[in-house]
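The chain below stands alone and is given in structure tokens; this is the form predicted alone.
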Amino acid sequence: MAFFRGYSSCEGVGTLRALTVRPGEQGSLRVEEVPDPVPREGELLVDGLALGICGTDREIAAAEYGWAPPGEDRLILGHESLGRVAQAPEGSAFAPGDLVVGVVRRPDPVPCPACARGEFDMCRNGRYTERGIKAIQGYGSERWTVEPAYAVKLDPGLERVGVLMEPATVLAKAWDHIERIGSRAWFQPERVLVTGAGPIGLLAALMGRQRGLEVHVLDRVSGGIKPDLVRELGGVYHKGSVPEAVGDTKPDIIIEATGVGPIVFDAVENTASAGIVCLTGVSAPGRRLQVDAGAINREIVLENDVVFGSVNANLRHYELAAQALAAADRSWLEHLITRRIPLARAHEAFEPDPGDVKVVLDLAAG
């Protein structure tokens, strides 16, 4: 095996358990042994608590997507990270026992405007690294590794749902883009549809309501955990198409996270008069639709429509997203998390059971 970046190689050092794959190989996904991470200087040493797994993983594992760091074969998973601080050097801001979640993306080493900046996930050259995805290794390990400017520290009550922070800090660049957005004219929503009531979908169903917003939440599924979690929150929960969900008050904002074609042209299409489409779902390439991009451009234009897209998040979205969850009721977060699987059963984690929302794998269990 080889030894993973940011691991000690050295004789007589011990070892620890870590979720591997060796990217673009079917197949190759397992825990396996590793050198028990040694910091360099300045960085902070993490126990590992728990770590979010979603689709990206799972495209990782099919071999669909994932780089390993360079000049090795195996990469170490996991980008929603929880951990606890072992050590911290001195003068951080850290100290031992600290909450903390490690910030996925790196900006490139040039680097361009936009990371030069601090705005890292609006990288423009493509050159940025990820920890879990592209070229550094993840948080999917006993114990971790991170510099302090990379990682947030978390209210100590979010233990049992801080891993929840990664897929929060998705939505919470996207309600800060809708809002920069909106800030060009007069701007005051009323009413937000989500479509898609996965994790994404239901932590924007969460920060709409922290906005004081009339949330409306569309999904295909009519029974489970779903519905409930969007009526304790004060929410509408739609089973059906997004006309039917919109009826005849069409919502200022829309947040779609299916990234299923049709769904996504009738968002566009289903806003009312200077609506934000906002889109978070990554669509499957190689499906066609018949649309009549023309009614399309016309609406957009004429009602001074905006859609955008948004991915990842820098700092300043990791800092939304820790108020967001400490503003939050702890019971209905932890309702979003509807399996905990100790990491030696990891494999199970990457068969999707219908009633999921979020499946966390405990890294400190035995």
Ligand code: BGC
Given for the second form:
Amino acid sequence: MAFFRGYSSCEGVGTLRALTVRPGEQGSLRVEEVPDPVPREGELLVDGLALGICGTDREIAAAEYGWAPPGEDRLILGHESLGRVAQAPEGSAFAPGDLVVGVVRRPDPVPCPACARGEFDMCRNGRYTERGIKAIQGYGSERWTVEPAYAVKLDPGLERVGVLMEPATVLAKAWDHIERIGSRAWFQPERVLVTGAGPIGLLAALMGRQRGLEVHVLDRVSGGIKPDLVRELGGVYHKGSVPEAVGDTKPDIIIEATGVGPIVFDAVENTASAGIVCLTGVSAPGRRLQVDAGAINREIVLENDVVFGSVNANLRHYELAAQALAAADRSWLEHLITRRIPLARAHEAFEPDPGDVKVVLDLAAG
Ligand code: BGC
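The form predicted in complex with the ligand, contrasted with the form predicted alone above:
Whole complex next, starting from this chain.
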């Protein structure tokens, strides 16, 4: 049995199942028995309910990303968590039975000025760690532990959809920063275009509607549930290119969620004046594209446009995301989860299906 630091290795202590991988080694993904996690002083012990699987997890499984904790060779995968508190220390703000989500990132140890101020999503020295991604074990096990300061309590009614919290935090941050950038001058956006109708794009669209904006979503598929999900939000679904979707009425904001090079550049060129483009898609390096750099630069300058990247989220964004999910239509949120797979069959979640929006592992299914 592999030994996981922070997990008990004592004889006689129970085991549970976890989804693990050896970062950097293809084909190393497996569900295996690991020792029961032992909460450190002050920590919560949580029964895992669900784990969302995203592109980052697939990249880690494909040996393209990810780091095991120092001194260990396997990483427990999983950063899109949902669980129920099994044990909480006396006097903590949590009690057994609470529905909770664990925060992904931890500040760097220096800490840098951003991490020192709780803005670890903006870490300046890159020495942050991330559960299930970078140097700390993830939430992909039947039980996990978490520090109360990095646990967020959810409305009990969100049990079926609370696993969407982490991707929602990424968009809560993106919108927060869009609004902060917008406030540099008069800002009254009317229209947003979202490129990509995966979970990130659809949650971006949801938050656009919650702000009362006219929402357009562009994706490459015409079938499946994505067009209906957009229409149910009151948005307009487009298939095709960014210029086709935009037509004569350019959006004030574009949230790019595909990471596909030509779409990224189309987005940059197709906002209204003083437009804001927020890039959220992580793309694979190595693909070259011919662009008219002069024209793009000229457009950005002459129109006061802003193009910025956004990743991760801090505690303030977890609160904003919890509010956004609580205010959303539950059945719409449930429809985003297109497959729920028992942990034992976790491999299936890593084989994408064209009908997928969000694939979730059921950690309590046995
Ligand atoms: C996660 C972020 C994380 C990023 C980079 C994304 O999938 O949602 O929380 O910061 O990967 O590791």
